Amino acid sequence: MSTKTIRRSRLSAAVAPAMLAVVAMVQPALAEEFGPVKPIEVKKELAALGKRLFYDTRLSGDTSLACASCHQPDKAFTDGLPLSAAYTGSAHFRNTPTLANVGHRAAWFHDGRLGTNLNDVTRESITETYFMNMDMRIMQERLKQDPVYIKMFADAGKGEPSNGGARSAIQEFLKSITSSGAPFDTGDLSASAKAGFELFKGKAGCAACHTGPRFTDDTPHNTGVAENPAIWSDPDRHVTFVTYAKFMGVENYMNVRRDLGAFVRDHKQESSGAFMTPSLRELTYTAPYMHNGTIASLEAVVEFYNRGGGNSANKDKRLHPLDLTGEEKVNLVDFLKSLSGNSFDVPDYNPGEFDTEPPVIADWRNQKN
């Protein structure tokens, strides 16, 4: 995978003392009630192993997808896509999430369906038939063939590799992707950035959801986005999530045309067409928005809300038509821009090139680990 360090300005030490001190004064009482995100410290050589993982098309069952496949260091962890990729045969039928700060969630997926671990959506999302459709015995099988991740699992404490052991690495990796360097949290905000953040709390509304140090409540909310009407004709999507809403248990789910979201927790009407409040951090890499990417860019998601949000019988009641001004518009968009930082396309999250084939062994009948 090529790299592409993308840096983003930071304040010279030839600012005037005067613009100083206001950066001092504003950073602090940003900090105080959203942020930053503070790192999760994690295991140095067992983060090492999950990234390697991370990046190893070795963990699907047909070795064509790697983690990284949907999850791009230099896009915040996601594709650019509408809607992401699947495993071979398939397409998925919704957008690819960031992974930033993924350590900090309390519910994970857009519908929210796993609410325990990180350890559980790596093993879901290893073996999946959709995702990675990995049989995790051959993994393991596999990971053992390769002396280059035996000598890692031993360094990283996990003894032979192993499944449980490849969990906990992915795991650890995914706990260190960790916003940084974004102007909200320097202070380094435009006046039309503080002016946007003034509305995001006040007159837009924002932050009724959109709270805390990562922006979000982890909860789901129905503000009534348009359904992606490729997941519905393209047969490699629609089978994809005919066999998704099957195993969620849904009634009737041949004939669903709508992606019901967080109802496949609870199956209560009122649930129906509500997902998970996104982060906000690291938007300028994310696009395009929504569950299933039907909004393309940041000033579109802001007219979007200014409109009241879409129609649906279950929007949440919160949802009006804002009345933002142009200029007001502007400054939205302007603050959220503010919310991304550093790119993680740099060596602590991208390996770049490595060889994944492992030495041919000439005398194998005769050897051991």
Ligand code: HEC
The other form holds:
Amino acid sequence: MSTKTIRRSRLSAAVAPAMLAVVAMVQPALAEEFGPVKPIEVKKELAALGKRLFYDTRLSGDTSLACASCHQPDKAFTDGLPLSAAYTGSAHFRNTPTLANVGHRAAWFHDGRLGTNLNDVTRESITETYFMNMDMRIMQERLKQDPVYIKMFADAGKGEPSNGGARSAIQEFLKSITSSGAPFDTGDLSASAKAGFELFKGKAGCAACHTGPRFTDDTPHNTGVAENPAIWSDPDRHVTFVTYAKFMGVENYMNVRRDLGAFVRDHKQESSGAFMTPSLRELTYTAPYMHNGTIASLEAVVEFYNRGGGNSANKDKRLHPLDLTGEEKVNLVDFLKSLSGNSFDVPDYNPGEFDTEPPVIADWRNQKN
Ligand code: HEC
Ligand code: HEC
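Taking the form predicted on its own as the starting point, write out the structure of the form predicted together with the named molecule.
Entire complex below, previous chain first.
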């Protein structure tokens, strides 16, 4: 397989000055300028190797799943489901998040439970029983059996196929996934979307949490999103949740009937029901919304905030009924849509001519690994 250049995002020269304005209403410490997402410099051979691994079902225990089974390029690396599928015999209790700009995050997963680096996120995605349930030693052996990998690892400067090398390649691919071409960045905004941006920063108060180029403060908050009953009515989902809650040290995990969110990070009551502020990039590709996929459309999201969010004792004090007019709701939705750019279903990111059948080795007696 060729080591294609991972094209870095096209940045627009013409960023409207208004978009660079610092949000006046957020606390100074949080204030970050809006504007295009900065591409991360990646090593192209390593990212190309990571891309092949990302699309390879041999990275899951029973070879039924690849990262891309749940993170699909035409949906900005989500899967369109309210709750994700999971490894054979389990079903996930969370919505698959977009991987757009994921290299810029400060903490990962909806509960923010991994606050270290993408290496840990990648390891967890491969080995966790309900993700891909893979034993890294077996993975290494499988990779070593494929001449395409042997060449790609060598070309990427990683020697023989190894677990560490595979993880660093996948991370490199993840870091290459950068948003580009959104009307918000190119300055090609409708009057309605412009009005929506003003509401977003002003009357609607959205920028208090959705700030910076990715429109997130990388912090958990409680907005009172309702539970998704499917987690408790479907035994496969419930058992997956129980596995997770037990591992995270949640007391009474057999009887918990709600997703505790960021509580698992610090075991403090005030974190219960708080979820990481998601990025608002690429929303037109990533419905349904929220950590549990319970809100189907952007219109419904705006309606949710207009009511002051959901019901929760811990709800963030900044949420309150907004009293938006019909036109203002349309403006906000148009603004949110203007944050979506080019599809990731292009050669840099999609599987292309991906082929897991190794080529026939003509002269196998003289083949050296
Ligand atoms: C079975 C579906 C599934 C598979 C397979 C899968 N993921 Fe995910 N991914 C998810 C879900 C669901 C979450 C959110 C989990 C949570 O919040 O607890 C997630 C979260 C992530 C995140 C964190 C995103 C963020 O913004 O916090 C990254 C990065 C990621 N996955 C990368 C990968 C990689 C790399 C692979 C392959 C090695 C992979 N995933 C395989 C469903 C999947
Ligand atoms: C107090 C902080 C806060 C404020 C203010 C806020 N949000 Fe959010 N937003 C969040 C959090 C946290 C989530 C994730 C909740 C969850 O997953 O349960 C979220 C989720 C969303 C989502 C879903 C994204 C996805 O990929 O699932 C959209 C869209 C959104 N917010 C838009 C807005 C808009 C528009 C406003 C203003 C009307 C706003 N937010 C105000 C914190 C906030």
